[in-house]
Structure formats: C-alpha cells, structure tokens
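Here we start with a single chain on its own, the form predicted on its own, put down as structure tokens.
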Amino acid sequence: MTPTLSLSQLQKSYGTQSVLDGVTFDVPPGSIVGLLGPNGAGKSTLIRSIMGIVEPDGGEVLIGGQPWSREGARGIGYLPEERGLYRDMSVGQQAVYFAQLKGMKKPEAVASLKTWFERLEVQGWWDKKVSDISKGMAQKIQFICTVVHQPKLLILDEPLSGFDPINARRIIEVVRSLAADGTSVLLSTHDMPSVERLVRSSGHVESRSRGVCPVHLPSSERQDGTGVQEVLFKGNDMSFTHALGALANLDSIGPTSMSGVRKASIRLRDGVGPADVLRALTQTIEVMEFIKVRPTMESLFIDAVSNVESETTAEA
C-alpha cells in the first residue's frame, strides 16, 4: 500500500547548523503518527518541509507516491501552531474562503462547513465576527477549515493548544474518526497524554532522524508479554529472588503493606515469556497478581532523547 507521505533522507541546514539530518519515515494510510522531538529538534522545519514553506537542502517528499508538487502540497490540511483568523471577517465567510482556497466551489464549502459546525456545535456563530469570538471558539473554526476539504493526509502542529478537557476529547474524537475512515495523520505536540491518547488508537508512533527522535509504541493488540512487568507477592526478598533467578532483572521491590502484599518490578530477559517468570514464583512465593506495564508515551518520549543525546556526545 502507498504511504499517503514518504520522507526519504531529508536534510536541512541554516549556515552551520543542521537542523534535518537524514529524516526517513513513512505515513501509512489511516494512520496517526507522532512526531516527536525536544525543543530545537526541527519538528516545525519539517513540517514547513513538506508544506514547501522551506525549500530542504537534500531528500525526497513523496505525497501519494508521487514527488512533491504545489498542487499536492495544496490538497494537505494543516494546521499550524502560531494560528490566526482575519478579525472582522465574519466566521462563516472566512471559512468559505479558506476552503475556497483549497479548490472547493462556494456551494459546496457552505454544505460541507455546514454539516462541521453542526459536528463541533459552533453553527450559532456563522454570522459572528471572528473578533466577538473567544480563542477556544476561534480554535474550533481553524480546526473545522483544516479538515473541511476532506484531505487524504492532515498535518497537526499543537492542534489541542488553547482547547478546555471537554473541547479537547471532541476534537481528539474527531481525529480517531478521520483516521478510522482513511485520512493520515501527522501529529506534532508536547502535551504527551494527549499523544498517548490519539496514537493508541492506531497503535503506532514513529519518527525517525538525528532530532526527531525514534519512539516506537506497541500496538493495542500486541500481547508478547515482554519488558518490565510489576509483581504483586506475599514473601521474603530472598525467596523472590532466588525464585526469580536468571529469568528476569530485578528493578524494584516496594515496602510491604498492611495486608502483607509487596511490589516489585521485573523486566524479563531475551527470549522469557511472562509464563516462564510465573510458573518460577509460584514454586516458591504467593503470586497476588502479575501485570504488564505499557509505557508511556513521556518515558518513550524521554528515552528517546536521552538516547540521541548519548550518541551526540559519545560521538564528538
């Protein structure tokens, strides 16, 4: 299947300082991916990449296979953190103007925008002016002229910035559904549960380059069993230890409870399933639970960078 875009080695300099080193990763269709990075990473020169804001200085943009072009770039719906709305424009005329922009014919962008203010409950304010709005309503208005034109691929930058929790769902609501129906996403934020949240539901995240850094999230489905589990027990440290033996790497036991319970942290070895690691304890000590832990996506997140760190430093 084609991925809706491709990067392929994409660099990026300004003077001295590169800024994309060999950005290479695809987004497949109806996929949500997280494009993740610390602060100087070059997530919004990427994104301007592949919108043709910046010209990059090597690498390929593929959108729907085919090289980059004007008129591909054009049928993407992106929305850009740094946001603005012409103020004494009225909401409805601005937003048929901004799908207007996007190839749509008048008719047509007033039935669509129609059926998306109803969706976001903003249909009362068509005949407002953008400057009686409050930032939130304004938020929601740019968020519905990103997505009116039904594009295949849509470029996300901070798109829950200024939204309260219940504004917030209903657009992450929204987003899943999109994807569910085929639209790829490509999402760029630091408000990492609102990521765990989004991506979850497709069960992947990936960038991958020097800055933006590899996070790589199992899916829902996924059940291998494998990385750190958290053990509930009755017993002694050294009776879970020696019960425990070369199968896992002991991270953590907690203090006991009142009910007698203790909690330790184990992260199974190469080639250990979490039945070996049960079937060893139960020998020996009382197993109260054992559970997988999922990551985060802020330890992902984290990792990731410590990890391009330490290969920046070991390599100067």
The other form holds:
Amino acid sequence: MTPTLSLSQLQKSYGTQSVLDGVTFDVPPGSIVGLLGPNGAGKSTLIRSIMGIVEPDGGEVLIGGQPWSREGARGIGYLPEERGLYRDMSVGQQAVYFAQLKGMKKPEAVASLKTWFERLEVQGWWDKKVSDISKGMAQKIQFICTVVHQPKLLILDEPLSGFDPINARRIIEVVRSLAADGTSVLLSTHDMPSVERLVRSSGHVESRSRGVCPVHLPSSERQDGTGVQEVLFKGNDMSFTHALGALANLDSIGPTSMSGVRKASIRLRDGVGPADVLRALTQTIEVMEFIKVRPTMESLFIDAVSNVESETTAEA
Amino acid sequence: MNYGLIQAVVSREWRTRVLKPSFLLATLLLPVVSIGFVVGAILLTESAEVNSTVLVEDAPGLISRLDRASGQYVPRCPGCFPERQNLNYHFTREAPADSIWQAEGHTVLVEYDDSILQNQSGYLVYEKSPGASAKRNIERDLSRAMEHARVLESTELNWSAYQALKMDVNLVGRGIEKGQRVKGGGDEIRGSIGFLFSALLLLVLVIYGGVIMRSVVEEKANHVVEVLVAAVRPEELLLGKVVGLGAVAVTQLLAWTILSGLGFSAFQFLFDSGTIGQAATLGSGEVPVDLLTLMAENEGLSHLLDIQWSVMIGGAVAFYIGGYLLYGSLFAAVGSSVQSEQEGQGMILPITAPLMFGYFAAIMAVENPDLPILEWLGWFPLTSPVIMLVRIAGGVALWEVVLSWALLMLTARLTLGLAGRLYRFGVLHDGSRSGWKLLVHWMQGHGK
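Right, the form predicted on its own is done; let's see the coordinates for the form predicted together with the partner chain.
First the chain shown before, then all remaining chains and molecules of the complex.
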C-alpha cells in the first residue's frame, strides 16, 4: 500500500549546522507515528520541510506517492506548535476562513464545521469572539480547523498542550477514530504519556537525535518487555536467590512488609522464558505475583537517544 | 496564483476591518466633524462680526462735502465707500465729545488732520473694538477716498482718468510646439492639480502601508502565520492582504466622499435658503452660468480644461494601484522582520525616504515642470507614482506614462515576491535578531 507520507534522505542545514541528515521513513495509511527527539533535534524543521515552509537542501518528500507540491501540502491537516487565532474575528468566521484556505467552498466548510463543532461540543461558540473564549476552547477550535477538510494526513505538533485531562482524552479519541478511518497521523510531542496513549494501539515510534540517524523502537519490544520481571513472594532471600539459580539475575530486593511479603526485581537471562522462572520459584517459595515489566515510552525514548548519542561520540 | 485563495484573504481583510464598529464610527464621524467645523467656523464668524456705525471726523474737509438738500455731510467720492454689510458711515467736520457721539449711536470715530496726506496716519477711537476685518475695510475705504482727494488736488486729471491710467500687467503663456505657437501657460495651475493627486497618494501610502505592516506583525504575534503559510503561498497571502486593505481604503474614501457630498449639499441648501449665514449671490445682475462655461471664460481656470482628464484619472488610478502594491509589499517585508510595531516604525524611514524625496520633487515640479531630474524620477519606480501624476497633469507623452507604469508594476511584482519570501522566513524568526541586517540576510536566502 502506498504510504501517505514518505520521506527519503531528507537533508537540511542552516549554515554549517546540519539539522536534518538523511531522514528516511514512511507514514503508512491509518497509522499513528510518533516523532520524538530532544529539543533542537530538528523535529520542527522536519515538519516545516514537509509543509513547504522550509525548503530542504536534499532528499525527497512524497505525499500520497506523488512528489511534493503546494496542492499536496495544502491537503495536510497541520497543527503547528506555535498556533493561534485571529482575535478580531468570531470563532465561526475564522474557522470558515481557514477551511477556505484549505480549498473548501464556503457552504461545505460551514456544513463540515457544524458537524465538528457538535462532535467536540463547542456549537455554542460559533459567534463568540476569540478574545472571549478560554485557551482550552481556542485549542479545540484550532484542532477543528486542522481536521475540517478531512485530510488524509494529519501532522500534529504538541496537540494536547493546553488541554485539561478530559478534553485531552476527547482529542485522543478523535485522533484514534480518524486513524481507524484511514487517516495517517504524524505526531510530534514531548509529552510521553500522550504518546503512549496514542501510539500504543497502532504503530511505532521514530526517534532521531541531532540529525544523526533515525532510531526505530519496534512495537514488539513494547509488547514483550525488556526481560525485567517483578516478583512478590513470601520467604527469605536465600531461598529466593537459590530458586532463581542460573535462570535470572537479581536486580534488587525490597524489605519484608507487615504481611511478610517481599518485592524483588529480576532480569531474565537470554533464552529463558518467564514460565521457566516462575516454575522454578514456586517449587521452593510462595509466589504472590509475577509481573512482566513493560518499558515506559519515556524510558525507551531516553534509552534510544542515549544510544544514538553514544554511538555518535564513539564514531567521532 | 490561486485566485480563490487570494479572494478569501481579501475578503477576510476587508470584512474584519470594515464591519468593525470603530471603522463605521470613524467613517461616519469624520464627515460630520469636518462639516461641523465648517458650519461652526461660519457661525463663529457671523457671531464675531459686529455692526459698526462709523463717524468720520473730516476736519480738513478732504473727503466730504455738505449736501445742501439734506444738510448732511456726504463723501465726495461715494464709490470710495461701497455698501458694506457691517459698516455704516457718517461724516462730520467736528465731532462732539466722546460720550455724545457714542450716545448718538456711533460705535467708532475716525479722526485725522491735514497731516494725513503726508504721514498717512489717523486715529480710530472706540470703546469696543470693531474687529480686524472692519478695521481693514475702514482703512481701505479711507485710503481710496484720500487717493481720490489727492488726485483732485494735485493733478489736472479727473478720477476716472486716473483710474484708467492704473496698470496691472498679466502675462499669458504661449508655448511653442513643433515650431507652432500654441496655447500655453497655466503650468502652475495644472501642476497644482497633479500635486494634489500626488499628495493624496503619499498620504494613502503612508497610512495604509502602516496598516499593512501592523497586520503582518499582528499575525506573527497571534501565531496564525505558520498555519497560513502552510496553506497559501506567501506571495498570494501578501497580495490578498495588500489588496484587501486597499479595498478598505477605497471603501473609506468613497464613504467619506459620498457622506461629505451629502453633508455639504445639505449645508449648501440651508445656506442658500438663508437658514444659515447669508445667501450666496453671484453679484447683482449676474446670471448663473454652468461650470464649464465659467472655466472656459476665465483665463486661469481654462487651464484646467487643458488637462487630459481621461489620462489624468486613468493614470492616477494606475499609479495608485502600482504605488500601493510596491510600497504595500515593502511595508509587509518590514512587518515580517520585526516583533512589534514600535520596532517596525524605526525601520520604515529608509522606505519612506524615496517617497518623501519624490514628494519634494513633485513640489518643485509644480513650479518647474521641465527640470531634467523629474524625467529620471518619473522612470524610477520608487518615486514614479508621485512624480508621474504631476507630469501627467502638466502634459506628457502617453508612451512615457505607459512605460513608467509598466516599470512600476514590474518592480511591484518583484517586490511582492521578495516580500513573500521574507514573510515565509519571518515565520521562523524567533525575535533574537531583527532589522535591516536580518532582512538582507534573508534576501540572500538564509532562513534563519
């Protein structure tokens, strides 16, 4: 299937500073792709290159399999990090205006907007001045302006900033729903919980650091964990260590609780499955809980960035 | 160019400004205030004018004589004391005490002796000042009467012969074109008309250029700009903005013209009907004539008919559009590179400098329309809008007008492209640097 967005060897430098150095990845239809990176990594430059605000020095951007064009970029629903609304216009007027700039005729823009206003429960705000609405409400309007023309590709830069938890959840639901209907989403954010909530269900994370190379964090790693298990048991240290034998290493072990339960963190050795360890432990001690620890998106992100930076240092 | 998008931008710029209460208020208020000023000034003048009854104590008997029939002293030269609205003259040889002539209803006493013929000086005695205008009229009338007296006394001429000898030379211009003498002159009158067009253009450029700059700065401050440039090419966006704000200017000028016209018509009606002021007359016995006849008969006004009005109006519209596009783009470029309006104000001087230079050259052109430098400034796009309007009024070949305008439009198009490029870079501008160095940096193609 043709990727909705395809980047190939994208390069951009400002003076002698290389910001994008051969960025290559695809955004398949219906996927939610997270774009992660530390400050200054070039996420904004990458997005602006896709949108045609910045002209890349090299490489190729394909939108829906076609070479980049202004018309193609106009079809993208783009929510930049630095966003705002005209304060001197009513909410409805400017939503129609932005829809027109996306190529919609006024009647179809109004119809589509009415639907979206109802969906996000802001239908009473149509005639309000922007100066009279809250920041969170303005964020909702900006989100509606981004999706009103039913784009095949959404590029969202920090989409949840400014939202309270309830509205953030609603936006996440809408984004997931759009993805389920086939819209591709490229998500750039520093907010790891929101990445977890959005990206967990469908897709993978691209992370790149300081224009070096992209780092893939396969979803299998998120599913299988990193071999770390947490064990809640009753018994003494000696019995526990003895039961582990050569199957796993003991990372840490906590004090005994009032009810005589202790918590240990172990790391499985290569080729050893959790079931093997559990079987061995239950033969000598009483196991209360045996939990597979999945890495948080934040730890994956930090690990990935650290690895890339240490590789870069080593190469240098 | 995507004209649908440009139209959307034009519509937004126009609607958000024209449909604002402040715009409606300003548009309605200015004609009301200006008419109010005129009416107020007239009413003030009327109320300030005091009726003066002047007693002239002609002790030496220079300008008055005794009329035996009435027993009153009357002027020797009745024409020297024309009927004036607020002045009423009486003459005497010897005025009574101040309290008495005042009690008789006189408000002003004029007194002098024989020496007035040498030192040309007398006294004006009053309790309440008759006002500067009345004083000037009394002096004028008295001077004329004295002149009359001196003519009779010192020469053998009679008054009408003396009047006939007075000279007031007027030189009428006759130009030479292709070896033939043609009707000429009137350069100053025609130049002044052109200059009026130029001055108005300068005003529009400076005022609305500032509005364009503010609008760009506002979009950056609102953080709307990144969404905009992602959807619309910056050149299209700027063109829409410049045209939209131009449409606002045209709307306001039209509204002012119509409202002022209606207001002054109403005022004229009230004035003519005598409700306000005194009814205007063309003079006793004069028959009203149409404007064109009046202009053709008057040597000065006839030069207005020499102007090629079709070229003048067409040229004015064309150069207004070209000049507005060019300077609008330049103002937009400045707006792209600054973070605040105050910062922008400091950068517009180099932009307005050629405009001001053109303006002063246009003033010179009124007096000396054939200065060689004006021809060059007429070709230079930054000065051509203001210069060419004066040159067109004075008479210039059509091909020169067309070529100058074509150069102007070409430059405006290039400037619009450049301003669009700067506008796009302005999105990335974080405010750490600004000013002309930054603009030059961007022009070289560096985005940050």
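Positions refer to the first chain, counted from 1. All values derive from a computational prediction rather than experimental measurement. If you superpose the two forms and keep the largest set of C-alpha atoms that fall within 1.5 Å, you have the rigid core.
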Verify the C-alpha shift of P107 between the two forms: is it 2 Å or more after superposing the core?
no
Does G182 shift between the two forms by 2 angstroms or more at the C-alpha, the core having been superposed?
no
Rigid core aligned, does the Cα position of A243 differ by 2 Å or more between the two forms?
yes
